[in-house]
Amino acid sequence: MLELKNIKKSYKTGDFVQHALKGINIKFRKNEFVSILGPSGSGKTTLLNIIGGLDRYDSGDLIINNKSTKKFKDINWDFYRNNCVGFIFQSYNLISHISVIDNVIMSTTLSGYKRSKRKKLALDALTKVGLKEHAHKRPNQLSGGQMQRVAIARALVNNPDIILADEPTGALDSKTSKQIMDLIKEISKDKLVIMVTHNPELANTYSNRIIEFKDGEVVNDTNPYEEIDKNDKLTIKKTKMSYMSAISLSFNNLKTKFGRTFITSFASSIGIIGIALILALSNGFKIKIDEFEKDTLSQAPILISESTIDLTNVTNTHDEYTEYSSDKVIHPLKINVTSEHKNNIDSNYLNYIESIDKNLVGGIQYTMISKINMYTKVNDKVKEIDTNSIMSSIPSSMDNDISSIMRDNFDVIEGTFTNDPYALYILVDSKNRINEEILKTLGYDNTNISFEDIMDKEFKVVLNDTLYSKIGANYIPNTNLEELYNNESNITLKIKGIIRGKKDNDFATLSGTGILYNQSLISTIIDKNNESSIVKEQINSDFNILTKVPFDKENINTEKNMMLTMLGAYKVPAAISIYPKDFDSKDEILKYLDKYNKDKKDADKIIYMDQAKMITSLSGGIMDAITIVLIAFSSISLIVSSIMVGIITYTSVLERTKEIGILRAIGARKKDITRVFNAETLIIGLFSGILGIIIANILIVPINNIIYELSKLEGVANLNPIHAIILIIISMTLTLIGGFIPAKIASKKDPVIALRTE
């Protein structure tokens, strides 16, 4: 079952090398009581540690059940110690902060038994050693002999094949020693017992085989064994400490140091208290802001547009450009459009909108759109411009008083503002960038462009009578772009200014980038196109004037309107702005709009944007920013607390070094040791978080009283329960991080050295 082949072990201290074992060859029987005798330093304990898997041999081989251990990894030795070996130490090596039965149960915990099975095995083992009635006492409540009996019960509880006893009676009186030795002798009837002792009389009295050591070598063996029974079996099962066992072990340890645990938790909770109070105040002030905004934003419009675009991913090319620079250069900005929803605003929906309760609505504004046939020159060649993709109108509020609105929100960084309806403006962002697709449409490569190159750039709007010529009964579009561009009846547009949103101006930020034109431009174009021959004839025709295809009788008006829109002569609403009278009215209007979408497919739904809510989110963003800054300052104390927990955990590692050695001796893996100390930090983090939330809620009362005295705002501070839960989780996470390194240090401690620690 167990064989040592030429086992060698040396210890090196500086340049000095001590040879503890010098080629040991021993075979053991399945059932025998072996005593290893020898003076101090002869290698007895080293041999015992190697057999028990606590220490590693330098060379040779330890054969277990005819299997070599040369390729054993740490985890294999952990399994071996838990299943196959039971240790009885001279100094008992019991864990002081848990009960007698829990000390015994610990080995079965690692073996993976259920709780009921573990308890039964532990009680049976304690019964064998005569200590069942002392099961729930602490080790320090027992005598030396009783503690050694507990150690024997712990060694027996997993029914191991090998019992290793290191001077088991060294700390006992003669009477107690005899009782312990009689017990060990009884055990050896069906197990292999290997005992290290200095006492020849003890060895001769109880053992049936004595092996004498001297200077790391076997000098005598009274009953050598040559053959290993092939049928001897030694089973090695996997071991694992459950999270609950680790938590229980750590919780019991923390209870014994309650004062220190409480002070540590309180210190760690200071950061949680600060953040909890900030979140409580932020939550309360947001509620007050919402109440205030109901009065100031009650008539902000609900916007319904032809399409809604989700710009969730913006790729910033040349992002190194300086914000609000004085350089006379425009930079490209790439925008990826990830999704787009089309709103089918037809006559039915317009009728539905017009049926809204008039008492709810302060006003409705229709924003119209029409096709603009626009051309420009790129490298002396005429190019048609897709105006829908690059141009947008100046807000209607700008139409009547362009100077005041524009100067409130934008800076003119080149050119000047003008009320000229044929003036265009380039709108750039804070870094002088504009969507690169717009630049490409205007004929510029994806490079930087000077202001001088783009100012006064000309665009020609071609009217219908120039674009379409009637030949016989058909209208034919003119494809000669040069001729179209140079026609004297064209409307000439020029870029008259480059504008940029003022710094820290939210309205300007929402404007994006592009080319802006005055709303009156569209009215002028539509009026002129309505006077054209093709439009007049289309109005009086039931077919497409260009293709001669008849309109669908059921949709004749819709199709005709679409055709007139394409000809730039129909005022189709691109957006509808509904102005509620107040917030209560707004809620009713939103319910009315949602009713239209009920039971409709996604593609048929009309999606609106609540601009009041959008503006509210801006003010909420300001409050969030303030909250984040304050939380950042308070988080410093959390970081300090995390470091402190790391120090406390490391102190605990030093204090529990012997416990680490005991756990490793009974088969705990390195991972299990890490788990024990991680559990300790999690408990501290949980206690800190809960304590912090309790204290914060207590402090909220006087804080609310002070705020009321200063501002007459009642009940401002109000901690959201979800925030409280999140803060407790953060507390646990930070303490876990803080204790991670000490926990790893604990797991790497040498079990042999740890067991010698006092």
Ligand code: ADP
Second form
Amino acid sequence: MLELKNIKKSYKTGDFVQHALKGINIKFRKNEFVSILGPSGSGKTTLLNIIGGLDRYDSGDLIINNKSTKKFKDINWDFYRNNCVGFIFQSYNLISHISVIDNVIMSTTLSGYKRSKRKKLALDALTKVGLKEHAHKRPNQLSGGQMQRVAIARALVNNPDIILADEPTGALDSKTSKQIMDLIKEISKDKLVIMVTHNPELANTYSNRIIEFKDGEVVNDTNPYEEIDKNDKLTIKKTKMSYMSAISLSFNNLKTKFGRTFITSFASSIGIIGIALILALSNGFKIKIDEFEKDTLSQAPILISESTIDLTNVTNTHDEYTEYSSDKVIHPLKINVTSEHKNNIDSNYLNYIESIDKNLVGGIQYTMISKINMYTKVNDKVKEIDTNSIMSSIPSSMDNDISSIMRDNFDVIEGTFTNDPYALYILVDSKNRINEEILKTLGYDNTNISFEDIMDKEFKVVLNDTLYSKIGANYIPNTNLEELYNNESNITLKIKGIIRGKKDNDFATLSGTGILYNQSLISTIIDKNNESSIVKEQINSDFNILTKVPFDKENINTEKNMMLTMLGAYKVPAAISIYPKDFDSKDEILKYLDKYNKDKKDADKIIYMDQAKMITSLSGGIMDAITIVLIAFSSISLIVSSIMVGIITYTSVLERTKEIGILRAIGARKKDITRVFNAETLIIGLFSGILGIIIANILIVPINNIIYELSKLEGVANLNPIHAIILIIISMTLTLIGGFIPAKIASKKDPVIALRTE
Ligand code: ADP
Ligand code: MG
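Let me have the form predicted in complex with the ligand next, following on from the form predicted alone.
Full complex below, order starting with the chain above.
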């Protein structure tokens, strides 16, 4: 089953060629105890390594199972080593950072068995060598003889057909040597044992065949084997290391070097901490900016008024002058008349506005300039109220409910918001104050007023048919205020609530104080006034219905509308303010407004003003830029740390050279070695990623405290869990890349040299 045919092997060191084996021919029986005897340097170890598939012969052939191994690939040698051969070394070659039983279990790493089965096999092997009780000790807690027994158990655990022992008693005293030899003798009963020794006495006592070596040649063979039995065959299975084995091997290694692993992980987590904090901050600031934008947007609605300045025209004038010139000359600025644009807000356009997607709009405010004839009682005397100076409308929402602008920005501190078109509200400032002039108008003299006193205060709207009586061909306004006030057809308005801006709300603060009415009130009054006979007659006349002066022919529509406004019957608002719900909604609304102008003549276009535009585009952009710069800086530290992990992995490779040799000796593939080290870097990457996230989260607490002290913004820094997971994955990827080259180096290590290093 095993035959060496003219095997030659030489080593080159510089120009010097050492012929370690000079043409060896040996046939082995399936079951014998062979001693290879010879002086140091005669090539015994080299022979054993070649038989064991650890080293490659230069020429000749090694016949296994009647087949040449000339065409063997690495993988075939790996399978052969793992299945057929068990190595025992002079220096035991145990891995010191794992327990005795784990050393034995490691040999079964490639068996493909479950861990429980592998553990049982290892315990059986340890029992066989009499070390069952010492299974959980570390190798360095054992004596030399005991360590060699562990090595024997490790060689036996896969039940190989061949045991190769290289001076197994070389480091032991004679008494212990004898015990070990007895054990090996026992093993040789059903295996081929090839033992290298330079002790003729041991060879004579225990083996049944002695092959003597000298200068790389066989000089004597006491029991040569001539006829090979073709039926003696070795069994060779395919084996490989599972990822779990690789991970547990690396994990155990890292555990023994906890201090170093921790410091490495900590150092490489610094980049992660940096990026995590930057993301947390920029994330938080973005949210705050969004909130700020929403505030800004609600303060600065899209404004559509009857006349507006077409900014595009203004900036385009005066092409002959250069911008930001250093010339010390002042030019006259001619305001281009055409830059003023008349917006023709008609019912068509109003319908278009009413059809805006409800979800985009927080509220729409129409500024009506139609006169309202309003009266109230002050100290039992009726008094006319100038509505334009003390009242303003609440922005309505699309569905006639109180708009979200109101709910978002104001608290109702007395009464309720209602849809009742005849409800009025008192708007006070943060100190519950209201403009003194308004109070005077309402008849309260510079004193404090209880809510109770002002709630339900009544106002009367007198309609045109009550105010104007037609006498002959003329309309005469009634001047008896008492009579007007008490007319049955009047509309009665009542103060139904007191509202105050929410705390620290800019929009509310800017809104001032006064009396608010629901928008539906104005349209209701205008509708009613349109029914009045004076308005009907005015609509059909080319002259002022009150003075009988004819309208200017050129300007008939404008003059008539002014008259209708005076009569509280002009339906078209002077301005429309649209409050977008948020930044994106605003874009949509602007698109919608632009669509109206498409294919229209310049004169028919409706031009709007977007006041919030400048501020918002600025803030978002700056934040993004700062974030990118900071992340770039932290990325550098992340890359530095992965290079560091690479260096540390490389050190680990150097340190574990022996372990690599042992793993290869038991049949581990190059790939398996790479896996062990990749598993190690992955564990470090995972650990440093998690550590980084934990530390970042701890640091967020004081950072938020500082930000709060500086800006009164609460909980700004806030790490998104998805970002955290991505960062851990990045950390693992980078350390894996950093350790990739060292892991490759490890897998390329020559197992023979690896085992020879101490
Ligand atoms: P033995 O085990 O009988 O003491 P070895 O097989 O270890 O002898 O070595 C045989 C010869 O080959 C020695 O001269 C040794 O110096 C040389 N040799 C072994 N391995 C190497 C190597 N990797 N590089 C160079 N020379 C080597
Ligand atoms: Mg040797």
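As the structure is a computational prediction, the values presented were derived from the model and not from experiment. Numbering follows the first chain given and starts at 1. In this text, rigid core is short for the largest set of C-alphas that superpose within 1.5 Å between two forms.
With the core held fixed, the Cα of D327 is displaced between the two forms by 2 Å or more. Annotation: Cα of D161 displaced by less than 2 Å between the two forms, core superposition.
If you fit the rigid core between the two forms, you'll see the Cα of Y425 move by 2 angstroms or more. Core superposition places the Cα of M562 39.0 Å apart between the two forms.
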